[in-house]
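Below you'll find only one chain, the form predicted on its own, shown as structure tokens.
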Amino acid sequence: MKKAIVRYTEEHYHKLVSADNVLVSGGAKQALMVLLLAILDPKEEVIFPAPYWVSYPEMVKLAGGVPVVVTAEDGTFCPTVREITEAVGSYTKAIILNSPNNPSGTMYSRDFIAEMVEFCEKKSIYLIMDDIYNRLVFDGKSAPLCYDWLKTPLEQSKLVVINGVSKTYAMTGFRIGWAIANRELTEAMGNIQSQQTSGPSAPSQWAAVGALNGVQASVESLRLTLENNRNIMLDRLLAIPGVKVAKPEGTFYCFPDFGAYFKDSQKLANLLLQKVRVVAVPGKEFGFEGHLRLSYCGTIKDITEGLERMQWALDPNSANELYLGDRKLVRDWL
């Protein structure tokens, strides 16, 4: 498994690492959790931009740290380097960047990543790159590679890359992820993990080896499917009056703003689930109220029907009745 990850890192990151730099975990989530347990002392801070993956704050707190969220002043999903560095203080231990981003699909620019690598090297702060979606990128773009700007040798570096097979290879249930870091940190993470779960299951590791070393055509097929699904979802969302949406550059999520209808994203999500059987995740869980995270990794039929139901539920100018199979609904709650 480690040999496959070493080869994968050389091919896709253009970085030669040793097996001693690799920790294989029960998913990228465990790799990140044992990393936080290995580096954080009580009350030390971890900075990450909003919107953020829902688990970041809780994982930091579970490791005894303090989450520090940075929200862009201009209301976008991309805080500036200045906004992030101004949040750095004497207790700052790490910065987490997830690009492309869950939930927004936003991808940070090359200049942004380059400046963050340089800043963290200069300040001796851990920079944690959550790259779990870094090959699911659209419109002919590619994700910036953090190693391109790393000047410090890996063994003296505090750069950590988190990745796994769950998204790129559609292998979520196999629970295989990894971290690449300096040897001392990798050993510490391994010691913690050995007391938690011993290690990831052998059958899952063999499946992941097959994915990493096998024919890669399925990755491009998945990427193209998701890009097409994204385009369909965007078109449908923009047809709903009052909805604002930023075009996702990667992942399989969209994060539209429904604030024109509901400021409380939890109430909106509950309404859509109860009234028209559409599942969405409230934006407040990602640090952005008024938004919903929608997934476009399903079928085109699921996407179009789901958004038709949402529009019917929200747009007072749509037909008064909706049929879900043999069940007639009347919009009477707005």
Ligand SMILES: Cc1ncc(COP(=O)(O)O)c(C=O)c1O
Contents of the next structure:
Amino acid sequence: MKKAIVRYTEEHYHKLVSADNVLVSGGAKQALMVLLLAILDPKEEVIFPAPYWVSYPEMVKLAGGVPVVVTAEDGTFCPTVREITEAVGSYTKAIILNSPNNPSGTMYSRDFIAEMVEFCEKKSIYLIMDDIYNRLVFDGKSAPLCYDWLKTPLEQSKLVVINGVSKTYAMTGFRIGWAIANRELTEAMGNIQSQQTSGPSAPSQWAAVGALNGVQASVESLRLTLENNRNIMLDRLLAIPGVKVAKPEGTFYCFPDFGAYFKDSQKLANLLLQKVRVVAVPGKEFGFEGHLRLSYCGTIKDITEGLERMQWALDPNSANELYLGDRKLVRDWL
Ligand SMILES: Cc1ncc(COP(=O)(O)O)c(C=O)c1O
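Follow the form predicted on its own with the form predicted together with the ligand, if you could.
Full assembly next; the chain just shown is listed first.
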């Protein structure tokens, strides 16, 4: 498994690492968790931009640290380098960047990544690049690769790359992810993991080796399907009056603003679930009220039907009644 990841890193990051730089874990989630356990002393801070993946604050707290969220003043999904670096203080141990981003689908720019790599190197702060979606990128673009700007040799560097097979190969249930870090840190993470779970299951490792070393056509086919699904979802969302949405550049999520209808995203998610059987994750959980995270990794039928139901539930111009199978719904909540 480690050999396959070394080869993958060379092919997709143009970076030569050794097997001693690789920790294979039960998903990227475990890699992140053991990383935080390895580096954090009590009360040390970890900075990440909002919107953020729901697990970051909880993982940081579980590891005894303090999450520090930075939100862009201009309301966009990516703070400026200045906004992030202003949050850095004497307790800052690490910065986590997830690009393309769950939940917004935003991909941080090359300049932004370059400056963050440079800044963390200069300040000797851990920079954790959660690259789990970095091959699911649209519109002919590709994700910036952090190693392109790393000047320090990996062994002296505090740059850690997280990746896995859950998204790129749609192998979430196999639970294989990894971290690439300097040897000393990799060993520390391995020591912690060995007391937690020993290591990831062998059958899952073989499956992941097959994915990384096998024919890669499925990745492109998945990427194209998601790009098409994204376009369909965007068109449908923009047809709902008052809904604002930034075009996702990657992942399989979008993060529209429903603030014109509901300020409380939890209430809106509950309403959609209970009334029209649409599942959405409230923006509040990602540190961004008024938004909902919608996934477009389902079928086109599910996406269009889901959005038709949402539009019916929200749009004041829609008909008063809707049939879901033989269930008649009457719009009596707005
Ligand atoms: C941003 C981000 N990082 C990490 C993970 C964890 O992935 P894995 O299934 O490899 O644990 C996810 C999964 O949702 C994610 O969205």
